[in-house]
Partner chain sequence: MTNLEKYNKIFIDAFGADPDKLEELRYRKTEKWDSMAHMDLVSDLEEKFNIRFSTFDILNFTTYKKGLEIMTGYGVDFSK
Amino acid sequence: MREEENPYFFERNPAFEDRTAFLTEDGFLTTYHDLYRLEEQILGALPPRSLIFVLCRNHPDAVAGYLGSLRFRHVPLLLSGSLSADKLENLEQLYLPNALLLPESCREKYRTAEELPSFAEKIASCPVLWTDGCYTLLALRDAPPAMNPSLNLLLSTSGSTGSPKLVRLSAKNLQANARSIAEYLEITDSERPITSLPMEYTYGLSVINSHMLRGAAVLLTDRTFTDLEFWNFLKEQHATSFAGVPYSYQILYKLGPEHLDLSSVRTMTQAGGKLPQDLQAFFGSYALKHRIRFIIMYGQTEATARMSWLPPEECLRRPGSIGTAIPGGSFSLEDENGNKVTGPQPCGELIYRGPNVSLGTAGSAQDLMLGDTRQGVLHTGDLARRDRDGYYYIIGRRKRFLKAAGKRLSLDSVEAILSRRWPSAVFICSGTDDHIGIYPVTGETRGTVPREEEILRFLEDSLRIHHTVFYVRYIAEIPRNATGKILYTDLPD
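In the form predicted together with its partner chain, what does the structure of this chain look like on its own?
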């Protein structure tokens, strides 16, 4: 297709002007025309190629700040609206943004952050470039840092933890992924997705991008599956789709979708980690019965958002599958030496190629000068297998496989044997070759937690690996990010 037939989703599109872009819970309606004007108002006073930190809520101002930044070729970094003052300060010192768009409530919180008086003073004294009482744009510096012309968006991979590692994305990455998603989900301008995930999270953001591309209306809310208001909003505004991570579907299962009014819903998508197979079967059957498309997908921020999708008609037939590569992308499998794995049922590291593969990562302001360091190829770090029909299945993180006393061992399998031995206890495992941490989770264990000696003796006996390879650290709770993913890197050594 020719480029002019596909303007970037964040560009002003005259054909959309009168259409609804956003609806909020309080009944506030923003047309695309209003959206374009709001973008101009928020960002009009900024110097070219600004680096803008955006503290996100699923609010029209935040989405307009993000889309407008792309439209005017600034570079936004999307961060959680609940980021603590110290984490924001740390990122701010590392990346040197010249502007900060944040909710008024956050500005108040940071302005009075007693533990960080210098940061509080800085926020309090920054010139206000724009405000509407909900959101405010502050000028942090006179000039932005130097940035590569291909850079258009920065995302964090870890949500609210404030990790300094960022993914560098181009407008082409974003457009390519939005187009692929809109194609395989068959998104039209009559869709009305409800935001069930935060917009700073790549999966939540991809819902907005792919629907903006087609001129659809997005129902914006910060509420989620545990809120009565979420389900009321969905029902009253006739939401046609929602997105969920495995944890969202666990909640939905517990609530019982039969007891909720989902009559307007036509599509449910799942990504952000492997859905337990019993839930795949449950929601696959539920969807079939209610003529809903239930679509399992796989992706990473490093690939903008999506890399694969499982067509809904395959859901019940292929438990555990992430499907096949999205339109415009392709998968292959590689062994440890980087050679392509073939054969009838191959297994290896999953490699993705496509126009949505990010430019690379960044660790500080200097890295924002970098160009495309990935060249369209992403080593996902996931081990996968492919079935005879070409569908892929994730086996686990490559890092979750290591060598212990010369043997190849999966940390997930160590967790599994511990859970079988002590069913009422919860364990997680992490570590490196010959140095494997066992973390019994005391806060989530019913009854007594096994003693260190018991655990070590059991592992030595059952795995036939000397007990000194293992160490035991008791933790109160599992460190997780906002979407429920376990943060192994946050475990004590």
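Could the form predicted alone be shown next, to go alongside the form predicted together with its partner chain?
Single chain only below; no partners, no other molecules.
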């Protein structure tokens, strides 16, 4: 069967039945035939169009629950398996799911949550619809909430996984993005990607989707670049690719890729934020030397996963670039008044158009009835410029621009000038107009940490803004979520 004859990557494909779908660290092998049967076992007792909360690990049961939900036209919400009881209860009250698929360890944790006795009692008393000792499916309600027929998946945005704001996605969004990724990455059924990111994270999920589309075998692990076992698993199972966010590549750089056996790896991909140009140069050169494709990408949950890619041959020629739009999509730039920005170099908000643009967002169960509010157009909130050859460069977030003492100021540029002044130090910046926090990171600084008065005097001289606009707070480490994104809201005032 040709791939185009299979309407969606999550549908049963007779041509894939005997192929390996998953391999785990304990040697457990799942064929596509096994996967389809597991989907049927997990979801067989659910009413039509169920809303299922799936607490994720990179585990065959979780992936089967997700793919099976799509196949049988249920609507899964993918959440972190480490989600706290209070955040899960808040989401459960807002969205009224009728089923919960979770690891057995999580079930026990929630059943004994002393701080939420009513929620713990609910989890303890829910009927069990299916279990295999690793994962359990619980019935929370008799009936699901009303949902739009086009709705097929809910994902949390890239911030906290307990956020009540969810992105609404259709099967067409998922299929379009999986097909586009498989096309530009040239994915075949011989690929063996390793899950270096959580599956509830849109980037990590896109790795699974695009490879399942081609009938490839996915190496499932919850381990990260910091774990020696991750690299052992990659070596033993001959992984052909891995994905990472900027923080992942910072870790890999410190480990030293030359000390790891990456002989089976053919592709390394990066998304989830802007990679520092020195790391782009390092990994671009490393990949070129070892005949690996190093591909930088850009995406958002609101566009299913990915919107751009930088061909590997352009990596060293275009430092800082996110590349061009993925197949089937297009970019444009708009100024503050919504007018189109033309020509090279001038910047504007990056606008993306494509079939992978989500239906919109939701804040409660009532919003699940909404239709397509975006109509294929996404205002990314990122400011970008375009070079003469049509390649794009992100220069900052609109919300990371402030008006300090009457001057328009980019927090990203403040971080950059501080780093240029003290190259051995690490800084992050956050705040509001006229109250900007400077956070030197003592645990990551290589050398002497500058004193508060030095920092304030330098900023006043460099930016011509009075030092009272800024405040300095030293922190031991940067607060990050599971995918390495900085949690600015967790910074001290």
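Positions refer to the first chain, counted from 1. On a predicted model such as this, the values are computed, not experimentally measured, just so you know. Here, rigid core means the biggest group of C-alpha atoms that superpose within 1.5 Å across both forms.
When each C-alpha is placed with whichever rigid part superposes it better, Y391 ends up apart from S413 in the two-part motion between these two forms. The chain behaves as two rigid parts between these two forms; the smaller one is rotated by 21° relative to the larger (C-alpha superposition). Shown is the Cα shift of R446 between these two forms after rigid core superposition, which amounts to 9.1 Å.
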